[in-house]
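The chain that follows stands alone, in the form predicted alone, written as structure tokens.
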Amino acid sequence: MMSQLTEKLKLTLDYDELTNCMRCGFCIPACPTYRETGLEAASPRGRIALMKAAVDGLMDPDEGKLRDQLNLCLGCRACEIACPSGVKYGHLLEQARDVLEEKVEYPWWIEKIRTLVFRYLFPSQRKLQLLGSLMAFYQRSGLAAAARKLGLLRFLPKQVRDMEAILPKATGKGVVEQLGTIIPAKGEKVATVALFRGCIMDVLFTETNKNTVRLLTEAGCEVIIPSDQNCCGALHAHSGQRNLAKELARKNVEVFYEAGVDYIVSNAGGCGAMLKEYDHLLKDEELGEKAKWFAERVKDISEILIDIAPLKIKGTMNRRVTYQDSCHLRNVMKVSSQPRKLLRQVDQLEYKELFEADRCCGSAGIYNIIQPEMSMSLLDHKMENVSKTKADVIVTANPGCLLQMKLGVHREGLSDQVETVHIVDLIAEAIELEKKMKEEGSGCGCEHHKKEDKSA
């Protein structure tokens, strides 16, 4: 007798999808889990064929061996650049988790935690900003400082305590409370942009969304910030909150519908992945035609600046960089040459491809806290390719990665020798350089600036 999950499986589950998969393997070599252990239920295909054994009753859902899967999965989506067949990895994960959650049976702690997170926190993006007034007071009050120094952190599991220790400045104020809800472009207006603020970027990294705004304008772009978005949904939709995903998105839309701009832009690789899936998340909905017109006009800050509204970079910086992929950025908004392309426009920078900066770090939005041993694994394979770079900058286009980039450089203590930035906020610094060489009127002192004094 087919047991209740086994049905929802089957009524849930997309079995095209599942049998498109011809078990070729190319998949394979792409998959960061399958890489570290060698097992083939860790691979994309092994994982497609114990979701089809569990739809046809091969296999009991309720064993576990699924759910552990899908849990080890990283959902970095690499395996669906790589399949011949095209098949829709990451929509199957979604799916399979959505249903496997609702069997899950967490400690109360845990429970009453995932609720206050997933429900209350992350929807509003008030009560997000007073996390952030509160995070602010504990790491400017000295609170933090007396904290680390008295031990009381050991209380904390070890994850925990090495990510406490690489956050960011925290704020209350996010981009709209500083610079408003429209801000002009500077000089001739090429596009009218809404910018996605992003809920946990909107708190930690305030200065990124304030120079993504920036370097909008300076590229031409009139920038609306609808005050009513809220949190993009995808750790929602990852960690098997499916509905409240759908929640969040159907708002969104609004929205920004009523915005009625050209594009959408995003700063955050995995935020701008969720949006632009908006139309398959909201596909069976009212909201379906709406979801769509969203969905085509998402766009990532390196396409606006480089195929849309190019930014014409008078920038100098006497650095040596590389850059890390976001996985969702690359494998599913397909923006890779972009973010290169904007590092290389900058005048004296030296980039270093990184080896195998298509390959996932080990963020994966909370993997790093409820996986950390193969989180840690793989930010351990990621900083050996990092120290071949002999780079002083780690570039990346998503704040995931930017933090788990900052622990890895935290882990192996070079936190004084190699700085992590997002793009943007390099890019803006850049500029901001240049502006102060000129009005100093000295230049650099490099090779290329006595070569233009010279000549002047």
The other form holds:
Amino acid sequence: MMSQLTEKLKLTLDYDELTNCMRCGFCIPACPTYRETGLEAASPRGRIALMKAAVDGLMDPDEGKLRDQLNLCLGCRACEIACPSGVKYGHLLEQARDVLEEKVEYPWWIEKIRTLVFRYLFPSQRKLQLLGSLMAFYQRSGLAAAARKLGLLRFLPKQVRDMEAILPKATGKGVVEQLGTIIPAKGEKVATVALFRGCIMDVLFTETNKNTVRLLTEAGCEVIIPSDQNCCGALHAHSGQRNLAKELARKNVEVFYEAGVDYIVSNAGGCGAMLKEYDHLLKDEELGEKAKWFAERVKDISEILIDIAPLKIKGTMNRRVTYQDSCHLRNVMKVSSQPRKLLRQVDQLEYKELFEADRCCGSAGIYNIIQPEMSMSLLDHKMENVSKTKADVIVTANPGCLLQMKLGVHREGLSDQVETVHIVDLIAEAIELEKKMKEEGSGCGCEHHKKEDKSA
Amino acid sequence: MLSTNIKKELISIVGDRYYFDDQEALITHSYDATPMYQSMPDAVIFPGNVEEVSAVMKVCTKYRIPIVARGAGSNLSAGTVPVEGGLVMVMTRMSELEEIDEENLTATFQPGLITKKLHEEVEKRGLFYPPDPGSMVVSTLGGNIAECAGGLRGLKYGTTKDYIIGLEAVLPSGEILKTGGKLTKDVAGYDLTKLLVGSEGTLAMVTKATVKLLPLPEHKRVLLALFDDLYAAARTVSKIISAKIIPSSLEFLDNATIRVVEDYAKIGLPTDMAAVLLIEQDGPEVIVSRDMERIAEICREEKAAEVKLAQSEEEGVQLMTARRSALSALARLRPTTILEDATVPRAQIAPMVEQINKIAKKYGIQICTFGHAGDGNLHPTCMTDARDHEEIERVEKAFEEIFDAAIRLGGTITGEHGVGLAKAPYLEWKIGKTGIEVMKGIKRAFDPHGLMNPGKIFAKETRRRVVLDDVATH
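Switching from the form predicted alone: structure of the form predicted together with the partner chain?
Complete assembly follows, chain above in first position.
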């Protein structure tokens, strides 16, 4: 007899997509978890074979092995780039997780936390900002220092303690509260863009959001920040809460459609990739056409500043910099050259390409919390490669990667020597430095001051 | 599932981290890159060194357990599908590049090493390992050796068997066999090295190999020629060779492939052309330039509609995109992609392509043909859907006729993928009864109990030679 779960998988999983896998194995070298384990079952080809076996009734999905294997996947989607058949592995993964997640029975308190986080916290910017205010109070009032001193944090698991140590300064006031909803372009207007501010992004990285607006206006974009927008739903979709993700997506599509802009700009690879796939997520719905309109307009900030509205001021900064790709930015949004170009055009900045920059750092949403062992193992390889670049700044383009790289630096005890910054903040700082230099009259901005590592 | 005792013995050799018999391990070792073949093993084992391989083989012989060697599982003849169950021995842990000997121009490595890694390492030292199977980013050298992998450079440089000069292999009895060495000349007895290369894991388990290396060619250049006449393209291939020029690659795409590639990649290929030739030459710059000019001349003499000579290596890479995107483009068309490798003497390319088109039409299926024109190794590729049983039956019949046509034209059923399971029924067509008997005799000498990759190469039943009537396909 077919189990209920098999039946559900059969209905949900795209069987065409499962059969499209030729099993050629081209995806295998691209997969981080395959490289760590050396096991076919921990590779994209293996996982697709397992999903297909479950649907075909060759494997009992109730046993939990399928779920374990799918949970081990980072969802970095590097396999999709390598696939000759164009199999949409990410969609299969989401569909399977959605079904398997329904069956999971968590202890009541985890269930409560999940409901709280996914249903109440993330979808409400107001609640997140309240949490931001509380966190800001904790961080700035001396409570954090006291908690550390008293050793109160030792009751927390190691990975949470490490995270607490590297968390940026939170704020209860987001980008809209600080800048308003319409910010005019500087100089001649090139395009009207809407900023996707993100949920946690706007609480923990408000400065980055503000800098994003600054760079956009500097490049001639009028920036609109619809205040009714909400979380993109990526974390929901990746943890098997597809219905909630759809709910959030619908709201966002409506809100941005109303704004009627040329582009929708994201400064977080994970969010951007999710937004770019709203057309797929909502394809069977009434909103389908609007979702397509939306998805076509989603761009990463670096795409705008390189391809659409080139930044007029290049900035200057005398640092040795390397760049870690955001998997979703690279593999789903297909943006990899633009951030590098942005960095290379900063005067005096020495750019050193990171070996295997295209490999996942192990952050992957909340992966580093739920799969700490694999995540840290990936991070260790990453840090080995980072140290070979001898860079003093690691640049990323997604908050998750940023925090993970910070964590890597912290774990290596290099926090005093190596800085980790979002590309937007680095460029904004470079522009600031150039302005300062010009004011002081010491900068010549000559081409010969621009160092470049040709071996990169 | 193996009995508890056997399992204990095997775990005592490799440790419990490297022995698996859970559902997910069995499922994920039940297939390779060959469409439509799947069969469960009883267990999967990952040995870490030659001693472990030997000990595992002894256990398998003691209990008569079939052994299937596996690398990346990227092969296209169902060679690593465990049709008779048993133990799948995955060699990926043994992946060390032991030595690059710059004085003897050799490299020695373990079988799990990825082909591309060897390329990168030797090229860093200005050396060259020519075999370049299409799957080299993932394939292991052990797999290349087992299947005698070919690739785009076969015409000028030969295939895997032309480079392997020494092997270490474990017999089913557990004894370790060493063949050849770092020698250019060696005629001490039968050439067991060559015999093991391409033996598809049916004789012994390769645990170490030594290959010869060449100096890395200093220069490369690519040319693309478009033809509106298939025969003109084929004549061009013959004429280039008879002009005493051996290009490093001489690739061919037929009209059906061009159309699909263009539809997918939008790179400006004219879809009304009958064939495209993509030609690469390597070597010293002066010679490459001279050869390429002569090749362009020949193409024009044969009335090529267009000849594009890349002016730089980068431009050459761009032109190669057409060839490299062929499989990707075809694979995206329909769910199941069956890639065959029927091979004919290069003078027979045009008649073979015409035969393939005729057969495809007769059975109402879609076959695109591309491949290595220079060495006659074609890839008639069928886009189909494994779920459509009626269509699959037609596909099978069509391929039988294609193999038959290849042999009639003096060719073979497989040029580089190996016989494995998929082509075992047709082997006798190529090598005859005597050939089969000699091969079976060799197999018995190595593997008296028939444990090594059973069911491969030798079929239980051979297909009837002429398949024009309604012969059951299963």
